[in-house]
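Single chain ahead, by itself, as structure tokens, in the form predicted alone.
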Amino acid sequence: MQFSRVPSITLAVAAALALIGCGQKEEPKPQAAAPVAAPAPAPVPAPKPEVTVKLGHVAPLTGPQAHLGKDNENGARMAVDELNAQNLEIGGAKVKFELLAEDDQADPKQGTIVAQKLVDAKVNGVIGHLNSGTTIPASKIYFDAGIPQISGSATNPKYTQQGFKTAFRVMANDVQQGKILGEYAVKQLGAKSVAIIDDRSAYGQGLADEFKKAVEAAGVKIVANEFTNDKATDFAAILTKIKSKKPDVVFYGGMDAQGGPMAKQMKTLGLKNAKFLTGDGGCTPEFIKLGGEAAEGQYCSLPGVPLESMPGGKAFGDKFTAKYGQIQLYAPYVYDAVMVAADAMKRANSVEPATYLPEIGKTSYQGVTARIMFDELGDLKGGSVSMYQVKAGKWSYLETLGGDVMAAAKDAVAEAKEAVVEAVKATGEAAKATGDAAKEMAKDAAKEGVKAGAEAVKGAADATRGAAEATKAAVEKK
């Protein structure tokens, strides 16, 4: 019966629909995982900016003083090379120092020309000049431009007495040196009469004037006061005039190029009994070379202490001579001048002249030559002066006068003596307070105290003497 099959089909369909309605759904197909994004690359730090610090250096690189000028330049160049090796950063920038060397020919007019040239080049500072005669007129140009100037050799007092806050020097000035020279001539050389010659330069005349003041203050007669120039080589007329005055000492204010021949001509003309005395400008190997046999036994002064007695003298001398040869005169001081400028820049965290200039006046820098600090004028505090004599064809150290070095040695001896007194006093009081037993202990303590004090006195004296003896080798290299 066909009619009866219809319900069966209908029921089957209904059952299927019921199963679907009861939740038996088709499982969804799995979705592909979203790709993981790669991490963003770390930002590359921007390279630090670089800045070039231009330092001008001025000295005579031609003419009779060229050997001294090149010596100064080499001292500055060695300092610059060492600073660059340190890879310094100042004010957030990498710093490269560059030396701009100029030749002023020891001529005041040329000195002002190259000074203006350095100002136009926008230098960050100036090291020099060598000569006072060029340093003084150039200092006005640097002052007007606000550029710091540090000299390692210009000693005329006027340089720092002009009121220019940009002017500094790292060695004793001629007020200090001239006074010591004058006193040495009277006290150590026994001068009763003195003849003075200078080269009319700011350095030579300035030193001679200070020497004259000291000699006259001691009551010694000035029998002649003559002058020449820094280009002269013939001094026969001057020396012939002086010979008739029979001076005990002939003092020359000037450089070695004239000092050496002058000493030689003194001997030729028969001024055999007169001692020749000069300042730092003649305290060089060149003086001995030019003076020949006549240089033997003559005297000079040099601001500061001998190289071997300088805090960093031996190390500097070894490095310098290996690189440039024999030190002529001022190289250690010029090296320090560069380092003082760099030290001020680091403390100011700026290489801009207006920013680091105030820091120079606050300097307390342990240099090769000394602990460098400046007074209100820009002069080195506590400058000392050393005396030398030519012996066996070489400058031989005699003694150091004035300055902090000798004062420190004297203070050390005084403190040691005071320690002895205090030790004896303390043990005496202990004995009185604690009876016989304590007396024996106090005696032992006293012995130890006296012994320690005596050793301190001896140590201070030995240190002073040892420093002097240790300098001979370095001085003989000059």
The other form holds:
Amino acid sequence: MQFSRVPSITLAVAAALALIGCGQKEEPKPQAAAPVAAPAPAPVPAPKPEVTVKLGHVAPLTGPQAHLGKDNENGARMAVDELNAQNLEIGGAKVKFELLAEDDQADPKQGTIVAQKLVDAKVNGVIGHLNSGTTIPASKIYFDAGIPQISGSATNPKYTQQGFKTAFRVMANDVQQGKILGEYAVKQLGAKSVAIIDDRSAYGQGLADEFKKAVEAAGVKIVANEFTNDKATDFAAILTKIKSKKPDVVFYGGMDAQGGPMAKQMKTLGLKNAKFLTGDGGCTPEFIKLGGEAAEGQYCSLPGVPLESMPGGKAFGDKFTAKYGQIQLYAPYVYDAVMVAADAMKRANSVEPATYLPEIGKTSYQGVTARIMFDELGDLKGGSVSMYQVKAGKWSYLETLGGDVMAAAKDAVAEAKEAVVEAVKATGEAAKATGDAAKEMAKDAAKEGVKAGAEAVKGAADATRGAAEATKAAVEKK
Amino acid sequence: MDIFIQQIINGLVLGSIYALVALGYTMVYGIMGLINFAHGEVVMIGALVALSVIKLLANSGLPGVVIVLIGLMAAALVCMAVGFAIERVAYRPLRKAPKLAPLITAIGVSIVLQNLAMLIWGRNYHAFPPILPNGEHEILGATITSVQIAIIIIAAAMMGGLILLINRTRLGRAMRATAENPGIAQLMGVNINQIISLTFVIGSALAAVAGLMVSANYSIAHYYMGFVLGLKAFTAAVLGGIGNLAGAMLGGILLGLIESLGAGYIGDLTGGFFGSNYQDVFAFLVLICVLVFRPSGLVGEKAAERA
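Got the form predicted alone; could you also share the form predicted together with its partner chain?
Full complex below, order starting with the chain above.
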């Protein structure tokens, strides 16, 4: 009955857009009906209730990785500021997002303490943590409390393999990254013998293990396997040992604060011909700053595509740099993590963790870094990994491997179809026509762009009119 | 063979760095019987101040060595002021308190200094500009840089200078008297407040030198660098016999050698059963063994019972 009052063309556009978007269903707004239902004495135009959505954010803000932690926090803060500027309404209430930024010092023990603190503060969701080592133990606490957790940077596969339905990440995991790094070392760098160093953290060790598997699978020998820690600055001893084994490639699983000095010390010790390769933890401007001249020509990998090729990368980069300065590493991913949480809340029309949690799994959100969709474990679907090399004192992009971009696109289409089917089911038999029209339109729009879209809208308008009438009939029958 | 020599050199350099920092711990302990846990942070402040000044002057056209010396002077002055302030604020009011109290304030001061440095210099790493002539030298197939040679020489010179200061000068005699018995020293006309302040100021100046050398060697300075460095240096001081200047040097070098030879050869000797991840474990194992058989360290004198 609401439907007939709205100009049908507007409705059709809205419906079509909603269907293309993410299968969002327009629901009759409850407050529209409220004045009729509510008895007169109550003040009718009551101010809309305001709800504060508390989002916990955890990263190391002190200690050797504080620069990365602050970068993550800035990414989250920017997302929260933008969400607040949008004056969102969820579940009929005006929502205000509040970021509770906590420091876990990259220490697993501290990570669980902070997690408990956030649970006690009754947060609606958690963004983080930064390190796999802190994220994994903390995820159990969030799971027990039923609080959704989205990490923008914890890449150890274990995080999502524990069977916690509250755990999500918006970055490809280390199984994929380690494999691609290993294959890259063997194929592109032509390594005949490889040395591996890791920092014994959940992240460094996990990535090094996956790298090792891939290298060994390619039949290349691991000549040395050495270890350090995430607070060390002196690597002369292990590098000297590695030098005696004469590897072509030295791989480091760990963060930039160790990677940079390590590359430098390699050069000083005369390991000049070996190429240095590291994962996402070393893919930062700090690595180049600390490695100095020795950083030149070294390689790193980073899940996803370079910021410039990200769908909203350039705009994000400009905004972020203007506000907080240079992006270190994960800020865009953390920004997306916040947006994914907000998107799920919007779709669930609720900020209650239990209500919007199922919606996170159904996410299909076009973020800054990628189109974000989750598999059944909570891992990013179709994540790709890009390789970079230091050229003239800057990380420059080489190529993107794995994670088949086309596969991701196919997934997107499939997802859109699913959404359409769902929508059709939801509106019942009568709305089938709308669904078809929208499907048609989605196809056309993808092919021919706006022009075709406009035509389809016209078609959809007609179809919707029919649908609206049918719905009316259906309602009357009931 | 060149690999073995390289490991010995690695150990010597690392050990000299530990020794540079350990001298500061051991000097304060020798005079006051107090472990100044904030010493590592003073080293960090020295490194960051020196680095800021050096960066400021890097394009001034002055020769690199002159710029570094100016940076060192500035760092030494700041560190001396910080050392003086630490003693006045955190230790002097507690001089008559139980031994545990100043230990706790020391840790408190160290946290305060760390966060203060984080506010001033930020969370990012600072790279040391390459203005020092840092050529590589070959010794029997092993490489050593000029900065590393300087570190070994400066550590030895500082130890020698301190020993002379304490054993041969009027100030040194007053320091030894204060260490022996502060009450009686005061009766003999020694201004013990002044002596203790001076001890801290000298120790902090040494920290500035250590900070500069460490950041020049690793090309890195960060507000967190003092923590691990302080811990290792403290271990070195205890290993050698805390309170004994030669012991700090010996302990530092020994610790450096254990770490580097341990990381280099344990893996091969045990057939890969233990790897370089046990580097620190072996260093501390040696420390425990030494302390079991010689509780006051390798060359430490028996600690005199104090009233």
